[in-house]
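First comes one chain, alone, set out as structure tokens in the form predicted on its own.
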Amino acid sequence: MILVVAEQREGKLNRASWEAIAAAQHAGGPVKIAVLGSAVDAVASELAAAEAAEVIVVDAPALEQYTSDGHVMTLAALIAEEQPSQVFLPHTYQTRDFAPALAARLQRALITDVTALKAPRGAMVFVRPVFQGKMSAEVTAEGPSPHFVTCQIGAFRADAAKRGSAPASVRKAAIDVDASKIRQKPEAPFKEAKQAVDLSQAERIVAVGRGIKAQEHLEVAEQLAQALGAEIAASRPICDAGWLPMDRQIGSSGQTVAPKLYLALGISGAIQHLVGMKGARTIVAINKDPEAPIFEIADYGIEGDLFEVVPALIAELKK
């Protein structure tokens, strides 16, 4: 049995959640989920749409606000009594903040980052990037299980968890959170920078690399976004020269999205940009360079000046 844990905040169920999911289901075997927090109960019916074996709620007044102490001691003790073979979580702020001293606590190994799952020969092997993305490596799990898998943000896609043909059931674990036992005080949860922006919860984005050549430029970029009703984001060379805030990159050193759609826009397509946004359901792009990378991955490619294709596009779009 896989135990996916599910993230929310405020009551509020991460997307990155259902990509676990869709994860946990590939990788084939009964899963259950779980969900942390305090009056939970419309996020545990959200995720009881799941094809799952059941959902589990640990609601305590104590997990109210998300501390590392309080779900380490509350998911080791929810992992002794479901003995699963395996966690899986979404590779989130979060996560990389409690999973390793989680890990740590049972002593089982843990594997980040995770983008695909194979079984060639009946043991599971994860792949995950190596090298800022340059190269990926198959690994493997030793010693006991349960052992701990993180989903990268965009390598499964949310739209391809199965939903069960009726909700699965929903079960409140008897579990005794102890606040006594949590060391931590509560913070505002992390962010890159201020007012930053959580792109890997856009549905839709505009994005711009060099092709667009100067900051004033940019405004083609945002009323295309606006007529879409999408996301403004960058590669890496626009935010280092300030165009755009840091918060609003994609890559490798950015974050990583997986939108409905993704507009490239003079993005030429380096790997280090490409790790960032190749889970895309729909990429469409456009440059002038008809040996840009960017075309190997897009489903729909334009060559030609996007100061002309633009306009045109916002034009058709207000009609």
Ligand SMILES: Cc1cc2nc3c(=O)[nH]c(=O)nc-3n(C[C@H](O)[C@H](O)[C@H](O)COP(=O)(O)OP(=O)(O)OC[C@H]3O[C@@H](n4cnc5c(N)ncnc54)[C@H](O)[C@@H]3O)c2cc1C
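Please supply the coordinates for the form predicted in complex with this ligand, as a counterpart to the form predicted on its own shown previously.
Next up is only this chain, free of partner chains and other molecules.
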């Protein structure tokens, strides 16, 4: 049996949970789905639509707010009871926060950021990115089960998750969660002071990455944006360096956009960037490295030096 750990916040299911369910179903064998929290009945019945042996709810006041200690403690107890062969999770920030501690506590293998499963009925081989997505590694999990597997966001299709002919049964697990053992004391999540720009409505975006090299070079990108009638945006390192404000950052920790045109200048295409922009209708990448992962999702690509290509583009647009 594969146990999928679904993720919810304030009673709302994280969509990536369905991707982990799809991956687990694809891996074969019966699937159970666990969800942790307080007052999560609605989430549980939503999950019960999946083709699954059962949905297991751990409902405790101590789990109302996510904490690493709360999750590790609870899941360690649940896994001891359920004895799954594998545990699948979506590779969210929350999973990153607790799954390595859980795997270490149980002394079981953890394979993170998995993009594909191979030979799903033999010894399972997991494909995961290395070198920031420039290469893929094929790995196996060693040692006793259960092995923990986290699924890269977007790698498995949520809509491929099979639904049951009737809702799966929902069961409350009787697990004591000792609040006094939780060392992290979280406060309420918040957003930084009002965002000045909302790029989600932009029709065209010119995004710059580390290939731009220096802040003073941003001007050439801005000229291109102007010629295209586009907003300017950036990958994380550009905002980290303070060259553009944080609210222009695209990606998992920044904005998610879906413009008609997304033109990436000197951006390699790390997954945390791609999740924020792969919904764009037409993607153009200009990069001097033909192996850059951004070319895997681009519609049009120019292999070349952006400092030569961009001025040529501006000139062409002005013709």
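Treat the numbers as computed from the prediction; the structure is a model and nothing was measured. Rigid core: the largest C-alpha set superposing within 1.5 Å between the two forms. Positions refer to the first chain, counted from 1.
Annotation for I283: C-alpha shift of 2 angstroms or more between these two forms, rigid core superposed. Residue displacement note: K181 has its CA displaced by under 2 Å between these two forms (rigid core superposed). Once the rigid core is used as the reference frame, the Cα position of I238 differs between these two forms by 2 Å or more.
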